[in-house]
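Presented as structure tokens, the chain that follows is alone, the form predicted on its own.
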Amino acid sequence: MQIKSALDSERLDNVEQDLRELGYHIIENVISPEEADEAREVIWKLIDEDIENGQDHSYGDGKIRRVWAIVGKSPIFRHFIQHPTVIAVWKRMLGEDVIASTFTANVVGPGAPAGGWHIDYPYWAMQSPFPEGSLTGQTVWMLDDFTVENGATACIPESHKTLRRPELGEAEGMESVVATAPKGSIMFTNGAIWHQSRPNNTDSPRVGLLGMYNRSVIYPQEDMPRQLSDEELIEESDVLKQLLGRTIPFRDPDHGRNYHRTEDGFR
């Protein structure tokens, strides 16, 4: 699979101020529609393999379906994780030592319900006034076409300045803008602006992929260093194993040393 370069400075100067300023940023085309087929292929045998095991991670009427722990299931979820793009992205906004809090499929079926506006984590596990500043960010992958007719992901610019949560129906008729991009593109948003998932008024499924980075400071919402196991991690890039927790050090000051997370515990 190729995987284009990192943004230029001043690209990424674009995508920062409008993170701070509008809470989102859309940057198109990221991967080819062929890359995006395969992994919205290697999705639905995940989903195929969930229902087999009695798993039904599903919402929304049961229109609304999510695959957990996707990095450890297939390498192309490796790819997409550490994606020069998005690391880029988040490393100007989280830190050199972002890590990654939780990475995901979510498909919106046909006849899907509009999802309810809210935050992300760990915003949602806060008390409001959150502090200043970007504690984590969300990572849309586009593995379809998102349209205003499929479901795609509507927000309220600005909102994430408010450092609450919405009030229940307080979103309700406030001006929002509705993230449309080609099948490969890429939205990205502050985590705590205002958002749902749009109605999805077609015959076709809309897929998508989830990842969330925070702050190295925040403890993640998946437990992303079980994720791998030692011996599968040991060919994967040192980007991989921060991402997934694996060089955040643990002191023990009694014994003069740091410990590591890995696939059991600690070392």
Ligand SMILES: O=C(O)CCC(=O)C(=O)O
The other form holds:
Amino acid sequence: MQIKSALDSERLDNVEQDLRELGYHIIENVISPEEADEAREVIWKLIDEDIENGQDHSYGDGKIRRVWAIVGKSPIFRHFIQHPTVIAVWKRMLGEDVIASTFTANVVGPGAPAGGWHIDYPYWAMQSPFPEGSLTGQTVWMLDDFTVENGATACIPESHKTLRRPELGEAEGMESVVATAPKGSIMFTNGAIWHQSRPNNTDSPRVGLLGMYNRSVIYPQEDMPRQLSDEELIEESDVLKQLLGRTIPFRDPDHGRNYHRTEDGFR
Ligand SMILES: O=C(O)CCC(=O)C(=O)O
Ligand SMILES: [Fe+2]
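And the form predicted together with the named molecule, for comparison with the form predicted on its own?
Below, the chain from earlier opens the complete complex, with every other chain and molecule after it.
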């Protein structure tokens, strides 16, 4: 796989500024159309497997499909999760010790309704007002061209600055931007921005990947550390081990004087 070098510092400043002020930033053509097609094919195979195993997950009148835990399911997603462009952005926003929180596919099928305005984990699990600054960030990988008609993600600029979730119905009618870009592009968002997938009014599914990253002290949304076994990780990069939370010393049960509950009390 051809991986372009990470962003230069001027572009990174630009991304940071947009994420802080607007709450989103799009970089076009991070991967080639061929790489996007390859990943898209893998997602279809995984959907078939999920259906076969009775593990399929759909919502939005059964027209939006989610595939969970993709990092352990194909090497291509192990490349994507640690893509230098993505890691440069999240290290800048969330710290050098950034970790991954979840990596899934979201397939908005023909006729799908809007996904519903929301904020992302951990914000939806938190009481407002949220702390200022970034706790988490979303990475929307476009494996199809994202268009106004086919269910591209919509965001309400600057809504992350409210430091709260939208009330039911509050975001309807507010001015939003639609993340339209060619396949292979990425949209980065502040996890607290109000957003949703739009209705898909075309005959073709819109395939996206959603990679979330957290500050390392925030518990990941999915069980990232166990998506790859120790053996599978041997050949993998230090960055991937870090992202999966395998290198956080204070999560080691024996870290420091970490007493354990036994039958006779704490020892
Ligand atoms: O697939 C999309 O366009 C966005 C989905 C989303 O926001 C989510 O699942 O959290
Ligand atoms: Fe979301």
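Only the largest set of C-alpha atoms that superpose within 1.5 Å between the two forms is called the rigid core. Positions refer to the first chain, counted from 1. If you're wondering where the values come from, they're calculated on a predicted model, not measured in any experiment.
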Superposed on the rigid core, does the Cα of Thr247 end up 2 angstroms or more away between the two forms? no
Taking the rigid core as the frame, does Arg257 move its C-alpha by 2 Å or more between the two forms? yes
